[in-house]
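A single chain comes next, written as structure tokens; it is the form predicted on its own.
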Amino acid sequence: MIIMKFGGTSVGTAERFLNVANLIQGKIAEKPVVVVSAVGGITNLLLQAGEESLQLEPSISKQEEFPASLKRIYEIHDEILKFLQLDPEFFQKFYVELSEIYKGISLLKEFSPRARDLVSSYGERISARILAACLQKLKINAQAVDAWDAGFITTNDFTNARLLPDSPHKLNEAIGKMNFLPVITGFIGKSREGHITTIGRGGSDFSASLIGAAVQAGIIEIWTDVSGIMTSDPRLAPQAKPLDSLSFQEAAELSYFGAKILHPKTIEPAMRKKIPVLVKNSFKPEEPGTLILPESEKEPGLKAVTLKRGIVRVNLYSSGMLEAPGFLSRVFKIFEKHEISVDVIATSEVNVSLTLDHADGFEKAVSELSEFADVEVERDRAIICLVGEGLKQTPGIAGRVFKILGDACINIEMISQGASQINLTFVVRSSDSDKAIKLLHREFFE
């Protein structure tokens, strides 16, 4: 059994819905479990449209009062159902019940994180059965599958919900039981209460993972539109070329520190049961991809340079922290208050740098620090990342990145190598950040 999932992109036109299924073909003999996402950029158009529903009128009778995302969600999918001449009504039901939601929103001014998750739902759900419907046109018997019919249930955690500790019991026993090939949805579990939840933006690839996981899977195959992980942001290194393999652990820095070919989590599950995961590129099927493997088969050195913007840096100063147990303690339980995730870590006798994703609601800690470190917040920041087995053996790395970039008087803020030993991770001013990765790439890759 292999899993094969595919993202927005690869399902964006009614074009692309045929490439798809031609590849799912391809596969029949390896038992495919298929997840999808949403058509390419219609959970976006949900929410917009939940947010447009916020500003109507309470009294929403007429089709043109509905918010104007709604009408461009429909001819989307009407336009998709057209091309490959599939019956509307199924789309149509959809339809409804989304104009209820959305008069409901309108009415009661409130777009709630529940709501969110509802409406957003609605994206996987049908082009789940757009796919199916593909398949079935090619003789293939194919189901379209909701998440939590197959045992993806989770906690309440609206838009960033977990799947349960049975679930991947449930999963492998749904799935296990199907005698059609499953379409399920990507992205949405529904919690033991009945409420539909989504796992985070990004979440298909997490999934596939999951259900990968749960159903001991012989590989997880991710199809996007790049051919594999790259050596770093083709948009930033036009010369970046696609890796042939990595291990888990390099994949797992590498989408965490700004590769965005995978969610983030994607990799968890896959490393826990040691199960391959393959990137492809849905439109260039011949090209290998990126194999991740749990151990590399390369020997050690770089592998790629990544970058994540937006980064926030804090700087905590305290001379009582020279000698004092605790100290850092106190910090993180602060940030663990305050549900505030923390990136890189740097510590001297009597500072502590750190980063994060965001300032969101950060005052109320920065206050609760102040009480005892003078606390400076730095924003407009990126990390830069190189990631590669054995980084931290391989000798000059770290000599050549400081000549380079301080030849090019680009000012690195803080530094810190991971505990791993596979990631050199420093701080830059987002403004030198792209001037940065160009300048390694070439140092390293070209």
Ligand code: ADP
Second form
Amino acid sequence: MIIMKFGGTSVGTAERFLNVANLIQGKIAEKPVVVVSAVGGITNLLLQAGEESLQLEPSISKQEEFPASLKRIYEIHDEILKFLQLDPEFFQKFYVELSEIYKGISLLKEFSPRARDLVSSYGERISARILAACLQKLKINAQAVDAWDAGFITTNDFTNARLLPDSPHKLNEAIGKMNFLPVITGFIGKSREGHITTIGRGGSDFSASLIGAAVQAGIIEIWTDVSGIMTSDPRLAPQAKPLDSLSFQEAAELSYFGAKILHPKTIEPAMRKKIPVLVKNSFKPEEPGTLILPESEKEPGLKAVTLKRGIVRVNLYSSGMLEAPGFLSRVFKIFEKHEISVDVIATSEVNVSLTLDHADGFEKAVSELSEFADVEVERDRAIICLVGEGLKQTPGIAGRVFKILGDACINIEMISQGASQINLTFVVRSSDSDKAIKLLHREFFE
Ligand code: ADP
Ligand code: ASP
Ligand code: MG
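Switching conditions: you have the form predicted on its own, so give me the form predicted in complex with ligand ADP.
The complete assembly is shown below, putting the previous chain first.
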């Protein structure tokens, strides 16, 4: 059994759906389990339509008051359905449901995390049905499966739900029994209470890896719009080149520190079950892509430079810190309580600096910290990360980073050699970050 996951860019148009169906057909002997994202851009539009609904004047009787983005969602799917000669009626019920939900949002003037997950789920539910229909046209016995019907049951943590511990077993059992090729919705699940959930933006990669680990797939293939994991985001560094292979640890660090190509949690389930992950380009399937393997098979070398924006730097000063055992533990308990993850930390005897995602709830955490320390908050920061097993063996990398950025008058506000020894992480102002990536890419990879 293999997992084939197709992202939104790979199913952006009717032609792309046909292309993906052909790719799947070519692998039919390997028993593919397909995981699919929403059509490119649809998840954003579904959420935007929710925001627009908050602005609509509620009226129970008026039928014509729809959010503008819902119309766009309809048009995008309609064009695909017409081209593929699929019956638009088949999908009508989804639009009727969505219109009702948006009306509810405009009446309640509330777009809660639970409602966000509910509306988001329609993207994947529609695309899975379109792809299954394309496969059926190729005479393949395929069926769309909503993830929960395959056993993808999660916690109730809307917008960031976690798979329940007994779900892998259920997934394995349910998928094992399917006597058809399943096209499973990525990104979404359902809680035991029956509420639809999502596992975080870009989460279809993570779904694919969770499902792959559950069924002990031979390989997890992530099909996207670039020819593998590259030395940097090609949108930032146009000279970026795809990498032949990476270790699990390198890929995990890359995705955690901003390489959008993989959802940050994708690697963990694959790593646990030692299942190789192959990142391939659905537009250029002949290219080899990037193979991610267990550590033992890694190649040394510096692999990539990544960028994570939307970072907040928090500086804590407390003169009593030295004599106060448990100070750091108090600090971290607050972040734990608010479910905020801390990426980079630097400490001295009277000062701690740390970086956080600009996540919901960070203001509350800061106000609690102010009760026992002086707190300074700096927004609009970015984390840049150099990743590769080679960092361990190569002296002087930090020196080169300081020189190259110093010459360009880019201030490094914090630096940390990752505990894993395969990353070198530093913090700069967001406004300097694009330039910094270009300079570092040129220095280390071109
Ligand atoms: P999908 O729709 O297939 O899930 P995404 O847009 O989520 O695709 O991820 C692919 C994009 O990730 C690429 O188009 C590229 O711009 C971006 N990206 C960021 N960092 C990297 C990297 N190191 N290597 C390749 N792509 C990267
Ligand atoms: N459609 C979802 C999103 O846009 C999940 C994914 O594409 O992986 O976030
Ligand atoms: Mg993605």
